[in-house]
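What follows is one chain in structure tokens, specifically the form predicted alone.
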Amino acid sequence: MTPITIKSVCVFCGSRVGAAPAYESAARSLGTALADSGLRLVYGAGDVGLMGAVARAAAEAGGQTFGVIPVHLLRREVGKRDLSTFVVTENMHERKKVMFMNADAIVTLPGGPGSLDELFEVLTWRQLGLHEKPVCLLNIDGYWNPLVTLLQHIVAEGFAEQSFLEFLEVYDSVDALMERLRSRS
């Protein structure tokens, strides 16, 4: 199959900052990153935590931002409406197929059950051979080690092939990141 050009990239992220200062220093230089790389942020349209932090910086450097709320979440998570496209969607299950279809690659940054839930449905589509689109997550300070722990125990107790492994690629700074995206943009 040919290989997928990047001009979009969706980002899965907390709607809160975390306990660790790095991560949202590496939201920030994420949106910073894609705006300088001519790649289109695609998010969930929050204002607050590592998504408002992610789209702020994107912005300031001038990049192109789309995002997707659902109407219930606009109040909560500050839905951000200075971006260069903003969608509101009716629930959680459209908010994340809007943005799945209008990005050609995921990462997933720090965050909680609502980036996990978002990660997972990607990972499974592609799993089932949905689409072939990089799925790749943004280790800061080994914040993701406990999940990559358990997936590899999922494996080797036989609830995945070893290919699902190979489906999540991990990357420990968003220079690293970058240059993968970029590869392929």
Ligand code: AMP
Contents of the next structure:
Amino acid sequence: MTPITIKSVCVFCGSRVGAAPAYESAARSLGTALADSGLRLVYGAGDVGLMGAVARAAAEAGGQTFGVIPVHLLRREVGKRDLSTFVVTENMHERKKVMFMNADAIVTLPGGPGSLDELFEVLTWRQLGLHEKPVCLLNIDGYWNPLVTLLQHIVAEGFAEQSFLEFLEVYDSVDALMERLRSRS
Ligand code: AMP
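Starting from the form predicted alone, produce the coordinates for the form predicted together with adenosine monophosphate (AMP).
Shown next: the complete complex, the earlier chain at its head.
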């Protein structure tokens, strides 16, 4: 496997803040940590929920921000135009493609159905050997435990290879995740 130097990180996360204050707090910490480490944030360009929190924190800490939003969500997700780069796409598929192409690693914070859709696309592409970008899950307060259990169940019941689980790197804290992103592997 070719070692990847990570310069740009795609963050998938909720367009809502969720029930526990720890989710928004982790999103803010991640935004600040990315900026402090000189890593560019690539995300869905919204100014709502955890999306807005991570982007505001990254920008406030002087980091580079690259947002990608489809034209039909500009109003609903409050397209954040004060980003270093702001890209408007025709549709959801293009948004995901542009985000993926402009990142060296993918991180998923707590989120809802949209975050799951985004995560599973990059995870299944990884399993198919279409890319080698790290796919990380930030499991704040055990939010993603049910998902990890489901994936283990899928493997145990013979619907995926054991290696599928290894493609998903699970981190419990922003610090542990950042250590991974700063490493060259
Ligand atoms: P959510 O996790 O549901 O709050 O959504 C997080 C982000 O995923 C939002 O920017 C949504 O617009 C986006 N999203 C929702 N559904 C999809 C989908 N089918 N494909 C790609 N992105 C989506």
